[in-house]
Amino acid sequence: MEILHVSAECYPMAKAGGLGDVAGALPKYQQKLGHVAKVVMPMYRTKFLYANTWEVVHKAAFSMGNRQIDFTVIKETSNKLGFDLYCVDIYGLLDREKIYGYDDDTERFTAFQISVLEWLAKWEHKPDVVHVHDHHTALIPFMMQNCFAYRNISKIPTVLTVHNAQYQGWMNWEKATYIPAWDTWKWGLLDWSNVINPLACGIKCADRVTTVSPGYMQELMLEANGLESLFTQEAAKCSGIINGIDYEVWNPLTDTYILDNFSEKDVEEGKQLNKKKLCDDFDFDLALPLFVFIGRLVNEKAADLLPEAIAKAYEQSETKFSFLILGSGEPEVEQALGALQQRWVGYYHSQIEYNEKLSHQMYAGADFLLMPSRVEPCGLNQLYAMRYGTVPVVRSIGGLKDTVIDFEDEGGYGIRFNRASVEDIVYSVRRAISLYPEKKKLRRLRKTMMGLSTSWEQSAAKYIDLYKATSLV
C-alpha cells in the first residue's frame, strides 16, 4: 500500500508540537510494516533544509484568486528519515523560517494544499490513500472530490487526523475564490457557522476521520470549539488511535542528547547522573525531588496556572523541591514564570526557549513531569517521560487519561488529578513529594513505566487496518 501524508510539520524538518513528531514517525513505522509512506510539507527555511541534499521533482503554476502562484516540489535525496520527504516551495509564501503566526497563513496553507493537488494530479502512479493532518491540509478531501481539475484523483480515499480541534483555519467566504473551480452546489461542505471552516470541511469530506486518542474523540463530541454536533453526526466514520513515540529518537539507552545512557536495569544510576547534570547547570540541590514542565506556555497547557501553583506549592510544602520550566508562549506567562526566579533562588528556574537537547536531558534527569493541560488530544510528553523513567503528573483528560494510570490504582505508575486548577496542581505536587522518599516504590514505578509498549508499531498497524477498511480500498 502507498500512503501520501500531507502535513504542515514533520520532524526534524520543522516542528512546533506533537503534529511534527507524528508526521516524522508514523510514516517511518508504516515503511517498516512493508508499505510505502511519503510525506509532503511546506519548504520552510530551516536548518534541516540547508543541511541536506535535495532534488527538484516538479515545477508548475496555478491561479489562486487573482494571483499567479509558481511552485516547486523538491525531494530529500538520501531517504534520511526512513521515508520519502517532499517539500513545496512558493516564493513569498512558504519561504520563511517560522511555521505559523503570519497574517497571511490562510493564503500560505491554501496555496500549499493546491500545489500538492496540482502535483498529485500529474502522478502516473497514484497513492492508495491520501492522509491529511489538521486544518492546514483539511481542504484537500473537498478539493479532490469537487474541483473539476482533480477529477482524475477524486476516487483516491482520504483520511483526516485531527491533532487539535481548537484550531480550525476559519476563512471568510470572500476567499472561496482561492479554491480552484469547483461545483458550487457543494458550498455547504465548506460552510460552518457562515464561514469557510477547513477543519469542519475535512470532517465532512474525508472517508475516515481519526483523532490521536480514544479519549479525545469522546471529548470532541462534548467540547470541540463549536464542532461538537459535527463530530456526533459523523461518529460512524470517526475513531481514536493513540499516538506512539519513535523509539529510535526516544531511547535512553542510545539517546545522544543526554549525558549518561541507561536502561531499565540501571535506571536509578542513569537517572541520578542525568539529574546531577541538570542540578549542576541550574544550581539545584541533587537531593531534592526535581519537577519539570516542558511545552508551550499557553492556555491549553494550563501554563497560566503554573506561577501561582508553583509558588503555593513552595509555601505549603515542608519538604523543598526543585522545579525547571522549558518552553515559550504567551508573554505574560513567560514574565510571571521568570519572576519566580527572584523569589526561589536555588530551587526554581525557567528556560524560555525551544531546546530539543535540553528537553531530552530533562526527561532523563527529572523525577516528575507536570502536565496540567486543559486540552491534551494525546500528549507525547508523558510518553517520553515514562520511556525515561520519569513519573508523569497529569490531569485526567484526553490522551493523558488514556495513557497514565495513577500509582495508587492497580497496575498504576503515574499521578493523576481531575481539574486544571491551582489547588489540584498543588495537591498533586505534594503527592509526588511524599512519594519521592519511598525509593523502592519509586524504582518499581520507573521500571513499570519503562517496560510499557508505547512505540509507533502498534499504532501504525492500526492506521494500516483503517486504510484497508472495505469502504476505502
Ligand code: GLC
Given for the second form:
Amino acid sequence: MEILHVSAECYPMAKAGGLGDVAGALPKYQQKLGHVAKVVMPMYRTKFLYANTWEVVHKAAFSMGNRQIDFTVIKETSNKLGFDLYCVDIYGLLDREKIYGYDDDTERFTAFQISVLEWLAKWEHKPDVVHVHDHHTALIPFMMQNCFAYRNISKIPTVLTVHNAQYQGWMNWEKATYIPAWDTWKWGLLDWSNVINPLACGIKCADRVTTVSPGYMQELMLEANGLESLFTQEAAKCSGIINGIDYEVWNPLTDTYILDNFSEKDVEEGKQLNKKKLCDDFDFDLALPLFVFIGRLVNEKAADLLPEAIAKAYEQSETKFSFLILGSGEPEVEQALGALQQRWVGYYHSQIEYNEKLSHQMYAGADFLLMPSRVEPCGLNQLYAMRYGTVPVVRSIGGLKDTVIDFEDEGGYGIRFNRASVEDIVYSVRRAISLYPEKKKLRRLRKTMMGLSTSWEQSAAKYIDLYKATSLV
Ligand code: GLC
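The structure above corresponds to the form predicted on its own; please give the structure of the form predicted in complex with the ligand next.
Below is the entire complex, every chain and molecule, led by the chain shown above.
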C-alpha cells in the first residue's frame, strides 16, 4: 500500500523533538515491509536542505484569506532517507531557520496544509492513506472531507497520530477564512470551546486516531488539556501504538558519533571507554556513577525540578556522583541548572544546547539516564539509553510506564518512580547509586536491555494493519 505522511518535522531534514525521529524512521521501516511510504513537510532553511539536491515537482498558487500564496513542492533526488521526501517551499513563510516559535505559526502551518492538499488534488497519483501527525497537520482530514476543491481526494482514508496533546494549535474564528471554501454546516467539526481547535478537529475527522503508546491513550481519556471528553467520545477509533527506534541510527556497534563501538558482548569495556571520554571532556571522576538528562528543559519534562533535586541528592548521598545535562528550553531552568555548576565543580555540568552528536556519546557513556517527565506520550530517550546499555530512571507515566520495568520486578532492568517530585527523584537517584557498585547485577541488566527488541519493525507493521482496517471503513 502507499502511505503519505504529513509532518512538521522529519529527521535529518529538521528535528525539534521525538516527532522528527518518528517521521524519519517509520516510513523507512514501512518501505522495508514492502510498502511505499512518502513524507511531505515544510521546507525550512536547514543544513540538510543545502547539503542535498532537489527537483521541483509541482508549482502552484492559492489564496488564503486575503493573501495570495505561491508554493513549490520539491523532492530530494537521491532517496537518501530510504523513502521519498517532499518539501513545500513558501517564500517568506516556511523558509526560515527554526521549525516553530514564530508569531505567524498559525498562518505558516495552515498554508503548509493547504499546499499539500492543492498538490495532492492535482497529483495524478494518489496514496492509499494520508497519515498526519500532531496539530500542525491535523486540519487535513477536515479539509479533505469538507472543502469543495478537494472532492477528488475526500475518500482517501486518514490517520492522525497524536505525539503530544498539550499543544492543539488553537486559532480564533476570524481565521476560518484561511480554510478554502468549505461546507459551513460543518463548523462544529472545527470548533472546541468556541475556538478552532485543529487537534480536536483532527480527532473528530480522521478515520483512526493513534497515540504513541497505549498508556498515553488511557491517560488522555482522563486528562488531555481539555480534550479528555473528546477522546472518550471517540474511543472506538482510538488506539495506542508504541514508537520504535531506528536501529540503523541507534546502534552502539556502528554509531559513528561515539568513541568506541560495542555490543552486548563487550558492553562493559565499551561503555567504560565512552564514559572515560565524557569524564575527560567534562572533568568528572571516572569511578563515580554518571547520570545524564537529555531533552528539552521544559515543564512537561519536569526539568524545573532538576536543580533542587540534584542539589538535594548531592547533599544527602554519601557516595558522590557525576551529572551531565544536555538540552535547552525555559530560560529560568537553564539559569538554575547553570548555577549548580559553581557549587558542584567536578561533579556537575549543564550543556545548554541541542547537540545530536553529544547526545549519542551520552547514551553510550552514561550509567543512568533520568526522565522525570510530567507528561510523556512515548519517550524515545529511554529506548535509546537502553539500546546503549544505560539504565533508565523514569517516572511511571505514558510510554515510560509501557517500556520500562523496575529492576526489582520480574524481568526488570530500569528504575521507576511514581511522582514528578523532588523527593521521588532524589530517592530514585539514591537507588541508582546503591545499584552502581553491584557490577554483576548491572551487567545483567545491561544485557537484558540491549537484548530487548525496540526497533520500528513491529510497530511499523501495526500501522499497516491499522491502515488496512481504515480502508474498509
Ligand atoms: C513527542 C512526545 C514524546 C514522543 C515523541 C515521538 O515529542 O513528547 O514522548 O516520544 O513525540 O512520538
